[in-house]
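Here's a solo chain for you in structure tokens, the form predicted on its own.
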Amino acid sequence: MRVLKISVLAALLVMAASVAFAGPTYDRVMADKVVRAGVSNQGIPFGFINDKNEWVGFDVDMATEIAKRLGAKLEMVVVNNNTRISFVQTDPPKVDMVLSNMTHKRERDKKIDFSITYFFDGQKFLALKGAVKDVKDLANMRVGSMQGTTSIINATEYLKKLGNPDPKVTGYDGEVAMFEALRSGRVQAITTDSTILLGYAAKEPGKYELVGDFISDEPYGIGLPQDDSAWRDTINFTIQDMWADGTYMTIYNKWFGPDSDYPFPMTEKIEMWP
């Protein structure tokens, strides 16, 4: 009988374990096998809608190898600069997950979780081709950026150390309108994430370039519910999977690599754990 009780006292202690270590979007992503990506449809590469009116771009090939591993379906959201955070702030979350070249923040991690950093970029800007004879002429210049992104402050900061004690970063609404607003002239410099400018100036090859050095390192998080360490340890797990077995440089080289439309060296490694 003694044995018995403590074999029924250790399973209890084990179903309480598991208990512990679950979370709600663990579990419902598990029990369900859908998970649901906020993913962009305007940030190319990331992001994007093709010629061929197909949902493309890094975070959807991302977000794609990570349901599958999870044998799960997956469903993805749009999402913008303005709901990335939200959608999954919300009681139930709208989405389990955030692909969207989103800068992994200090200020932000007080409102969500990230996961480790799964893409390394920087800010920069980008002009037409030939506007800029020296950085220092940013100074002076219309500049545009998007609205809800530390892009602004970065770029304001930066323009302050150039020479300019009150510049004005006008705001756009997303990165069509940004790009529209440089295309148009109503600025005459952008600036973002490199490999979003890289994405639109692709669209007219030749015609615009990017300048200067990175004012800004980048690392990119996957955005998560705010305190679910399942949800977010098999998120971590699966990156550091993708990896290991070569999936995630496979991935990366399809949209960034020498022979793509995107080029844009590798810079850092992805965080793995023994």
Given for the second form:
Amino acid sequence: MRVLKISVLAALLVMAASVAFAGPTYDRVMADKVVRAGVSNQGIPFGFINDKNEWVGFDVDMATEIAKRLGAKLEMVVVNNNTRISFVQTDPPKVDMVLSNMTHKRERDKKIDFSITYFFDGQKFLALKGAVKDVKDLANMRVGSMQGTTSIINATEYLKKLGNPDPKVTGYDGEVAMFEALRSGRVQAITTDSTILLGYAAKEPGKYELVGDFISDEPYGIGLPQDDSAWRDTINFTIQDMWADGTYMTIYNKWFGPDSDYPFPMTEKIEMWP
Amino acid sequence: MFKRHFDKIWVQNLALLTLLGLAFYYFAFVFEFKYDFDWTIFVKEGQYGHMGKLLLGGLNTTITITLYSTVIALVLGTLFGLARLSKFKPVYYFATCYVEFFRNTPLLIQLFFWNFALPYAFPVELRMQLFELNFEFWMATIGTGIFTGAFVAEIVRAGVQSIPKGLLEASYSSGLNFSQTLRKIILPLAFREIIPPLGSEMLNNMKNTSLAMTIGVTEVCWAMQEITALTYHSFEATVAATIIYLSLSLIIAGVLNLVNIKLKIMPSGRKPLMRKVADTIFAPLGLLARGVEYVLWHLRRPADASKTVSPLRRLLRRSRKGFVLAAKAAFVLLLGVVLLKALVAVAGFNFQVIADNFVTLLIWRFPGGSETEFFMGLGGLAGALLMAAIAISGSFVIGLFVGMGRTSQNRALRVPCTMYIELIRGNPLIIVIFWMYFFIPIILKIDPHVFWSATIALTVFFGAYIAEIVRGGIENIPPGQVEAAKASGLSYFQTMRKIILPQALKQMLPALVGMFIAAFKDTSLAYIIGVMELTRAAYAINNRIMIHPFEIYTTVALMYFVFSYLMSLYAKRLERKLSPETVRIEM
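Could you give the coordinates for the form predicted together with the partner chain, as opposed to the form predicted on its own above?
After this comes the whole thing, all chains and molecules, with the earlier chain placed first.
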């Protein structure tokens, strides 16, 4: 009986230790010196698990740098395409910020807040080299994308514009399943943000190519809890500081520079407030 | 004093109403949801399409998969169940392998295997043609069918074996031939044994189809996630999915209940109303069966009038023997070819990949994990076992009390316990995990680690199942013992503790070990919310390596299998120890 009592108490303690307190995020982060970031762990090269079983990626480095500048400890939480919004939407939020290659959309902005754009991407198609001679070919192909993203809707509309009234777009569960579908041939092309496509195409160099132009703009923002302007300002200023002193480009070049595995030239500038 | 008042029904009803009122008051007036409910998303056309139609499409897919996979499971289950009774060893071994392998690995891993690894076994042209045919849907259907088929096979085998050998001997000695014995003696008795567990297996099958979500089939759970992702109204979407699953379960359970009533042997004079309803509903089936019986009776071969056999008939008999022999040979040959192919495939594995990642699969990053991970990064197989052990210990406590509560005479205890059991059992584990993961933290204002969310979900889920086992165990104790205990002045709890539970728990042990196996396999579902258990670890490794899915998923399936199988052997030994008499029936 005593063992039981002790173990119940211990279990309660473990649970109580992780109890979160409600309150404006900025005050809480500054008081606890802990910032919780939601990051994906299956989106190469933004957040993924490398061959040493470490969680790395562009978003991971960004989150680490932001936490460092805030003087807080970083606590990373796994999110996926289906949970990344709801984790900052709940009250109290499960995480203080979400860096999960998330496009800033008005529809999403109704539920949560976003930082300034910290990455510029666009949606493209990836197919076997030589499989798509003309962009019009895509219209009648089986196309794969990811569930929980707007890529499906963008792609369906684009294919309709190309002349197929009833396009076949399948929404797979995450990046891995989507790429696997292309690799095994169950779809002839996959579509999502071009950097993710590059990350997976690099697995088998020379076999796949990006086709066509960008079919949509995908400005990435950091997802933040709604109506917490002190916190939002802090994050925005931090990103701008990182850009101003060159830290941003260091991180960027580590992942997307000309010598990296996923070269993606930087063409735009982050919004700067004087 | 208090106890005597509580015996009155109106006091119990009042207590129930008070509980309900308190809960209502709390959620309506005290608790702040801080969430804007919008149920209209299901009825209006939004920016991304009509969510209600999406959900209905999901329902349609769920029902279709359920129906098809049920048929597959019944056919496979009957075939393999009978094959498990065969005297011809290759058939017996083959069937045993099928049953043990598919029962002891998680359905999720099986689906991954069918969907991701199997296509590579075909030549490219055939693969391309297969992918034209709605491949994911059929893999989900066939995968769940094969999985459920293994369970059905065991039920069929147990049903046939439950017939005492003496009955067969009696029927043979009264001059019935084999087919008559099968039709008149074995099947009617076996059916009574088979139908109830078969029914609950069908219910499980319906719930298992929710896993098809993970390979991109647009069923109810997928639709639920899609709605969450498009409208961010996760609460509404989950409630809708829960209601759909509950109603489906209720419908299936209702049909099963009718079947059970129909099968019960009761005096013809005093039939209750439900039996009459069941009789009318099943009347066409009875007519059909009688028609078949009539035809069979008239088609049966007339008894040989003389001892001499015509040359034609002798030839027929001999060729039949030859045919059976040829069929056996062909079967062995086929089995050999399949085995050889499998061996060649395994020999072609890249064992370096397995060796490199084996430790990771066993313990994930332990002890080198970062501070935010669970227990120094423990995961993989060890994490899954730990999760199952914690969950089953917790659910045993829940199950014990809830099971006792359900058998209680007192309404104020019985009704909430029954509701808990039925509510949880009517839903797939995925849905329970979603509830525990997204909503319980909000309602209770706590934020447990994702490992604990999954463990709590498993605990709550299996608590309901163990409660049913406990109830069965308690109800199996002869009522005379309770009366004797009461007469000798023991209180309710004394009776339970000293008399009923010691006996009931002993009977329940094999079933409890079975539950532990089920919980261990179901830890694989924690993958969905990102717990780094075995399945998620495999997924992460596959995500990184990409080009060796066969190696990784086979290894993981074997790891699950070894542990589950060892435990199921233990359960079987326990069962044999507790009930020594099993006579194998010869067919």
